[in-house]
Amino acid sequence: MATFPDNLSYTKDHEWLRLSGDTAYVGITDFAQQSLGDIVYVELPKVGDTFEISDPFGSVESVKSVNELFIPVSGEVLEVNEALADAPELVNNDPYRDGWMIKIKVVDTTEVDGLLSAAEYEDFVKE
């Protein structure tokens, strides 16, 4: 059974965002990693890259498929999870902690209001 922590915001593309002030961590949801299966490679942007809301920022490759990652809000990449280069399975093992993908400086924190709550996302994936 997939888990959806209440302290995160979610997209219909199955990314999560954890906001703290004007910075945020971004990754893919437990539902997404379960659907993908064993993740074998994660392609991430470079520090300093900027993205507009919903832009593709990278991709995740599993034994089943390659899927683009879409940024939940506009921002600039402050940090990438370097551990995923050698251990992409962290996304499968702990998508909300060790499996985070990027840390961004959020341009407009009001964009977070357009994301789904945990309950809304849970309803969305049940459809």
Second form
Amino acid sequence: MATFPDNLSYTKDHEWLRLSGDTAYVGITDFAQQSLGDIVYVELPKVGDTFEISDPFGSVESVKSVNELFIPVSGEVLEVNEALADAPELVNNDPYRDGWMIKIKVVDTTEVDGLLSAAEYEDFVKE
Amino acid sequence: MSHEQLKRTALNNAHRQLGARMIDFGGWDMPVTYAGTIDEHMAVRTGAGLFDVSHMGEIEVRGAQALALVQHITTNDASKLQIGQAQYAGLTTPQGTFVDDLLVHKLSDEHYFLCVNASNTDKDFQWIVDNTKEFDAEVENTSGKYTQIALQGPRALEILQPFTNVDLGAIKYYWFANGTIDGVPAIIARTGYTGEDGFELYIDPNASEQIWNGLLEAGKPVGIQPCGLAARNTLRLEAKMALYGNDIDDTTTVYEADLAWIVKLNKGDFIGRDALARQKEQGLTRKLVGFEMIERGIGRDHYPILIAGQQVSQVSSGSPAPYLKKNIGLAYLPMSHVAIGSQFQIDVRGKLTAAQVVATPFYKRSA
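Please give the corresponding structure for the form predicted in complex with its partner chain, as opposed to the form predicted alone shown earlier.
All chains and molecules follow, beginning with the one already shown.
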């Protein structure tokens, strides 16, 4: 069964966001990693890249498929998870912690209010 | 295609009970994965894996001219087969391209059993009927009569042996025996599509759940896994076995597919012989080769291939290789670039990524 931590915000594209002040960590949800299966490659942006809300910022590849990643809110990339280059399976094993993908500086924190809560996202994926 | 219209194998319920993810595969409701493609792939390389391949088609040829008929439609030399022996062959058009690829099994002097690709079964059957009217032999599509289960991996023999009256060790690679599995009549062939030792079993659909569940239980001590189509694809790719629809089709000749070993021009006439003889004499302009990514990235099916900035073809099959831990694939390249070490680029979603031709098969099991 997929987990849906309460302290995160979610998108309908199956990304999560964890806000802390005006910075946030972004990754894909437990539901997403289970649907994708074994993840073999994660393509991430460079530090300093900027994205508008919902822009594609990278991709995640399983054995069978490629899926684009969409940024939950507008922001500038402060850090990328370098560990995923050699250990993409971290996304499968620990999607909400060690499997994080990027850390961003959030341009407008009110955009976070437009994201789904854990309960809303759980309802969404169960439909 | 709506769910109700998908064809189901006799093991459909068993797959669902095992929690398989099911997909529409050429009109069949088939398991794509159970526990995860990488685990399934590794189980076959190191222990054993069990595959439901009942969607594959079976076509039987019987009669006084059964051999002559098979010889007329296939590229390999079926006259060399002994009873109980199988061979890989092309079913070819007059242009020497593939209608399909198949396994020919000799059951008796007047009875041959062909195993063909699932989505081609009806087309192949019609092709064979239409092209062999003058032969004194009957062609029958018997696909519905068989469940086909593949038990593959270095531990396959020891798992299967207690279930059968046949001495499995006495069946050589690409030979088969008629016997029983769990008391049920079966064709037991030492063939497969994974690059490992193993067996393909043709059995009565009514007995398939009993045998499937029995083999999974018996294989537990060696870590057997039920395996889906995704692992079947990565396993066959590591072993450089062609996939119809990706690597071979009716636009690629048998020689271009680097399968000269299944073309026997001296066996007498067959459909496509003239075209293949001409191509052999004139030489090829392109050939199917194996490649490995040099730069990071996965050159997947259909991604464009470029040489000196010009697109020359596309990836026919490309995937991560779970056992080899490399990103590999197959592609048709011009003869100027088929030598091992030749470099080219693959357009990986807009990013030109370096790859090079490597020796194949990518994976070969130790003897």
